[in-house]
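In structure tokens, one chain follows: the form predicted on its own.
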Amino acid sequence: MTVEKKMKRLLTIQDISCVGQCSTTVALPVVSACGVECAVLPPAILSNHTGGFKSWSFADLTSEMGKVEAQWVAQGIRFDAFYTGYVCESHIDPILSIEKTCAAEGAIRIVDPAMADNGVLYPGFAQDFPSKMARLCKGADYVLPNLTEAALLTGREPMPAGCGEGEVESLVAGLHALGAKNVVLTGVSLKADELGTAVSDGKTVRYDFNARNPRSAHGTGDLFASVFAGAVLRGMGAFEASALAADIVCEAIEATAVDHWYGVSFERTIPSIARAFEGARA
């Protein structure tokens, strides 16, 4: 086998939840399955994620981030993309620094502002945290919020999942006003039996929908963002990458046992992800 082109290298910065099929434990295998080298920097380690579990441990690794950055700078290690997910306020300044000092020429920034859903912030986040997360979104090439996160980032009250097209596009415009170059808004529903995304480059908003699955599952946003990030690094446009990511999420939900409540069995979709890039150059 002849390798025709060097693989792109992506750095994902988000927590490791040791149990829970989310964040880094999703990003690393999924981005890798896309044919992209995936480096990781966990700014925190949790025993398990905070959704549905009764308690969790939290080890903050903020103090290590600068040390890691110094080693990368000294060794000339650079990244073609940065993909951030669940992070805390103390992690934001180190992330912004790494994105400057360790960026390859033309590096892109993908932000999944994982902090809220169903109208409320995740446990542990202060009410002013969205304004902190907005700093990561400023100037990002792609921002991937759900409806709740988009509302909080733009200083609005969270909207219901069934909000209209005008309300969706107002949210998208607000995210562009924050400095996001491309917006992929998830959890959009213009019809009761459909759920999907609104994808905007600042000029045009395009919609993509799948049949609504009545099941609600943790970790689907992380799976969506990871497939999207890998697909973009493999040359897909935002709309095509978003559509692929949504299809993979639907497949993962269908592949998950009914009593498997803390995540989705994304592992069963790895072959589908790999097949999507068969024959494509890195």
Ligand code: PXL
Second form
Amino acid sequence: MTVEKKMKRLLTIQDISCVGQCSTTVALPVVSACGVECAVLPPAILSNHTGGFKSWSFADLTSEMGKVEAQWVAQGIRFDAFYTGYVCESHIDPILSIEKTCAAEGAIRIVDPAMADNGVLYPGFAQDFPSKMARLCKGADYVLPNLTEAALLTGREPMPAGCGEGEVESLVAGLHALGAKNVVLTGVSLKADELGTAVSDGKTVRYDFNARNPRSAHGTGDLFASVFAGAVLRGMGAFEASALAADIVCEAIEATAVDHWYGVSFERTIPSIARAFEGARA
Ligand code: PXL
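Starting from the form predicted on its own shown above, please give the structure in the form predicted together with the ligand.
And the full complex, kicking off with our chain again.
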């Protein structure tokens, strides 16, 4: 009989968009498929995401966050990792508090600063929101911005896709200066037919590219971050985790029907995600 080791437990804090294949509805199945226990704290519930739907409802749950935290503290519930995604300004202080009071020894923080893409902030975010999101990046073990988010976090004008290695590495340096230990910059394209990531531990920047799929799809950042978080908790290094996450995103885009506009069919990649950890017992 094999004696199983205890699974790592991750808490993800990001909204529930009831329809839309993003944030918590992606993180929970994907992190679970990696073989990591996934707890959730949705700080807001939306009818659907804000990326292309005509309208949405938004129920803010900021006032619940402290009550949830108090319960966890009282019961000694602790997490090995915190993975934050799309959140609003009022959620930042409660998150920072939970990351202190509910951290297991050696707990890590993974921040996907989901707030912008293609040069613009998502609807509803004030122009100064990136400076609030930057507070989560301070001391984070891994930050996973796209190029637009990286520019806004570091106080730069968003730059056009396809910026060169010099600009990429200046963004990476800016993110480390915010206090991020490891940076995974997504949406990097040094050649027109390739899309990939720049992964930095503060000493070395390593690039990983896949063939560019001309179809752009909503929710790919959330899928990338969820696979990355699960993989890191299963013991992969940042570069390996990022490469796996990118491969899964490519597979998900290819597995999505062309007339499905609001997300990617990540569900079809769950077997591949699970296979990547087959036999591993970290
Ligand atoms: O996929 C990021 C995301 C998450 N949550 C909500 C969003 C978006 C992007 O538009 O609107 C509510």
